[in-house]
Amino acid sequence: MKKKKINEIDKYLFDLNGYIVIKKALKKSEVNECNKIIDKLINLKHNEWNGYVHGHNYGGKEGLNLQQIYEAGKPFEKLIDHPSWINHMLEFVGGKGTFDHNHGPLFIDENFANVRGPGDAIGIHSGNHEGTQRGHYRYENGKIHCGQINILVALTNIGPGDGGTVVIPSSHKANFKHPEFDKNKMFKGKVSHADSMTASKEVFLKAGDALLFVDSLCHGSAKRINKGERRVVIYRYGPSWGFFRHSYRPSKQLLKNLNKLQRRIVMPHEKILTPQGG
């Protein structure tokens, strides 16, 4: 599979909009595979393992988190460097041609796979309001600047009911709080109602669709009301000198499974340096 070129209409929207839909970024098989290794792993409570998955969440009602998911077999190896994202992240995190790019292009800090049912939700968080250094976005000198990229697949489909991702559309840009944010926000044990927030814009997705956007747009989802499980994979990017969100580290045997460009993504440090004699 060929990568897929970005072409000025996806810079101009994400620019704008601080996110894009990618129509089809994984194909059917592709996704079948995904689910048939979740199937596996859906029984996994907090803080238990599988291997080197951990299952996890915050402690609401945001669903199971399937952490460090990368570890699941070479589906999930796959989406490292998948040819449908890889060139976006390329372009979106930059650095190409600066001291960002010395120890590798980029870096996932974190990689997990979600699986909520009827209830679940997350509440809305982030925002350029809190002007952290990890979710910036900058365009300068005719490129752009991100400190973090996320990529979220869909493994089934999300339509009205499903829980869909919710976005602020520019929020990324905004130099004001939502004025609606506070009583949103992710909080434990309650659900949220960040589709009812003003200007927010439920997103639907076909199962292999990706919706792609930086990390200092306002986001949440919608309460999931159906039937079923809405299920998602998340990959985050940013520059090789990021380090990772939680305790988690790669294990060796992935380490060994990828090609050097997936290595130079999961641990652009891989080599450790020790001072010798003493």
Ligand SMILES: O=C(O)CCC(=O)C(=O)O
The other form holds:
Amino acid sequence: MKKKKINEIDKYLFDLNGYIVIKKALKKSEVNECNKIIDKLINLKHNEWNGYVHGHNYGGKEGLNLQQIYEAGKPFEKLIDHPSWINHMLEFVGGKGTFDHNHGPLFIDENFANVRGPGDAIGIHSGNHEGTQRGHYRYENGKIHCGQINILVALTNIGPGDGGTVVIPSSHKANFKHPEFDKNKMFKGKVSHADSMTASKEVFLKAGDALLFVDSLCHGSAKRINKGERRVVIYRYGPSWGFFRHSYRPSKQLLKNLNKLQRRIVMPHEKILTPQGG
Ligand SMILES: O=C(O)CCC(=O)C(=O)O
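Form predicted alone done; form predicted together with the named molecule now:
Okay, now the whole complex, with that chain kicking things off.
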């Protein structure tokens, strides 16, 4: 598959809204391969391991996270530099031809699959009002420079009632906190309704479609009310000098399996300099 070029509309809409949807980012066969692997991991409990994949949740109703999912086999390794979005990440994280690329063009600081059932959701969070470095959006000298871009790929169809991701379009540039932000955050497992917030948009996706967004976009999800599961996979990309969000590190075996670009994205400093040698 050829690497998808960014078209001018993608760039315009990403700058304008802080997100874009890439339709059919994964082929049906790629979605099926990922789901087959998740089927085998789905019974992991919080804090249990299966190989190098870790079962995790935040203690509320956000569903099961399968952290370090890029350790779960080829179908997930392929997502690291997937042709449907790698050019978008390079362009939107930016830094080509600068110090930012000294040890590699990008870095994934978190990667996981998330599975939610009825009643699950994630509260609204992020937004330019927080002013964080990690999620920031900046345009300068004709270029976009972002601290973190997320790719969220649907592995099941996500329509009304399925608990779609909710965004506040353009909030990556907002100067004020959304007045309904605090009452729609996650509180002790209770979530109010991100999808009912003024100016919110719930993003519906078909399995294989991907939502790409800058992390400073104010976002969360609707509560799933339908039966069954919502499955997504999320990889977060930033500059090569970033660091891991959690305490996980890639396994030696994973690093061996990867191609050069993937390896640099997963572990930008391949050779560690010490007085004893690398
Ligand atoms: O689960 C979702 O729909 C939103 C994902 C999310 O909140 C995040 O990536 O921080």
